[in-house]
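Presented as structure tokens, the chain that follows is alone, the form predicted alone.
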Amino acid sequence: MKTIKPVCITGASGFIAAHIVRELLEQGYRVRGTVRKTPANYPFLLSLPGAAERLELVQADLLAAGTYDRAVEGCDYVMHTASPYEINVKNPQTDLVDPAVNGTETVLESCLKSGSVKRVIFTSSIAAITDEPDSRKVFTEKDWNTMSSLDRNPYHFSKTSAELAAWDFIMKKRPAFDLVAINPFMVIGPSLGPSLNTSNEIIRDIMSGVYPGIMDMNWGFVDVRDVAKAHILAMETGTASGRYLCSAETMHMRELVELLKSSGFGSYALPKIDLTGKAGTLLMKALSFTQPKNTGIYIRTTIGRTMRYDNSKIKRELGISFKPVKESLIDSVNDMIKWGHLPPQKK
């Protein structure tokens, strides 16, 4: 299914969005991406294969009403990926929640005015499903994060608020287009641009001596290239509906460190002390109060808990198969070295 109409990608320079742009161009689609600065500031997008012929970049502002009218005009499909992703901010309301929620509503209003949009694919997050692992529970698309707030994991709160706003818009306005949400866990893998995304930053910190020991934490990981494919499959699959939890597999911090060691990265400042027992968890909870506020909250709501989830819906309905996390992690590290986010390996 190819269309002469462009596919609109908001926040096209973002970690996930850039891969969506690349994949769409590779498949022969026309793409119209929104960016915050003038297009010349994004050479890594403009130099993608097919970009000269089929990529158009337009400026847009998440907080300016009507700013996306031009971007979505004449499009059948819109992928809304633009949203701030930071853990520690000065003002959670203005720095995270307002851009996420108001930006979502602004994009959807423009889609409503366009008269052409058939489907919006919304980039949500596991953060909208939960901010606290529960060893007794397997999370699914039916779960919603009800615990986050401006004071507790505000990034999670912003993602939850934005997705709720999107579904509320659909329910109240009854537009001609439908909505599909993609909810990825920690998105890792190579970056098409020079910036460092937050999930890869955690890997970098583990390799840079930021963590004093191996903590009792596990995460769900998914390759950015698979997240991009999931968005496109959600666009192309007519029967796609609702939310899709998008994550390949979980990995404990201990497994992650061992993988990095066995993959030739043992010369980095990987944590060595095993703090995964009860005493270690209590110690790390105490030390978390010395960290920036929201980093500390994140540690305290995650450590000592096991994250479990069911990703069968996305595999069954969209037909996606995920890259092995070990492969994605190694690609992430090599890419961070290439971009200068990690120093070269010691000989």
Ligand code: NAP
Contents of the next structure:
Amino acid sequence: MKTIKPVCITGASGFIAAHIVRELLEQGYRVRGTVRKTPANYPFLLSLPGAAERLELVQADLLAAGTYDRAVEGCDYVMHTASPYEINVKNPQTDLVDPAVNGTETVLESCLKSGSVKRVIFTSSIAAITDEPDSRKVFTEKDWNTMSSLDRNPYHFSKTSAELAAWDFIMKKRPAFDLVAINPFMVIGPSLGPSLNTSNEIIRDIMSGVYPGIMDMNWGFVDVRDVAKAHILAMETGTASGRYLCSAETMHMRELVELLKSSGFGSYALPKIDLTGKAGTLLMKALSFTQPKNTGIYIRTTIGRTMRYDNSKIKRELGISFKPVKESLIDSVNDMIKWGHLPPQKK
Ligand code: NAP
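So that was the form predicted alone. Now I'd like the form predicted together with the ligand, please.
Shown next: the complete complex, the earlier chain at its head.
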């Protein structure tokens, strides 16, 4: 067994967190995960190999101050992944920003109180780096999203505000623990639980006729299993510090559709019309007003722009190598079919 002390992970039921739990158990760690409902609601976690002996689930809520005291007690390492990941919410302040920011402060307060915590690994996002690709720029960990607000990409705003609050906490309170942030881009891959994650949902929508045409958009993709490894490497690598942009390659929507076609998924309702030119972009900007409010804003701040970033820090300092996006994408699709999020392929 690797540790006597458990590694605490908040939001253990989440898409990314469940993979961290699986990987930690596989590597021989003891794990204490926080969940919102009673543990019996998470059979997919309780049945993981090693869970019976080394996984403990405790209840906690980001909006209830003090509920993380018991979860982090006696731990050296805490991974704070819990945060709402939703694009279209009724009230951005109470549905996104409050749990993200107050929740982060609550978890860090509990770590401070514990007296045992040595490092907190914070799951941030590319959303805290930018919400607007800029074709002339290569984004790095030095960049901060200064554009988002409650009215513009509120999910991005919640992640930026939460990461800023975490660094502010470290600066002001000078705790005995340090902070390392992981900033993933679009996380895809198989899910251990039955829920459909927002990032895989985008792939599902592309395959389900939600988008009329191929838009001039590109994203950075990263496999959920690599994101889990990055969190563990950030914990194990003593010299790890600061932020880590965590993403493999970027892929344009056109390449993504081609890849899905050539991988045998051509019978799905993939977008057919090429809307990647200037006229198409203008049309899509106009049509974006017919989408749910925040999806529309996201399209308008992203379309017609090329996202580029530098992922060399995480490769160099944490020694991570990323799975090819093609592999992750195919695994995502097959997994969504398995869970019933996508209909089976027509023969
Ligand atoms: P997810 O599957 O939706 O997981 C979110 C987790 O947060 C769930 O465990 C959820 O618990 C928990 N949570 C939400 N509100 C909570 C509250 N009020 N109290 C306690 N727990 C709460 O999303 P994910 O993709 O794994 O995201 C995990 C983290 O990675 C988030 O911080 C997200 O911003 C970040 N991230 C995700 C991506 C991506 O592409 N997926 C990319 C960059 C960063 P319930 O199960 O009870 O709802």
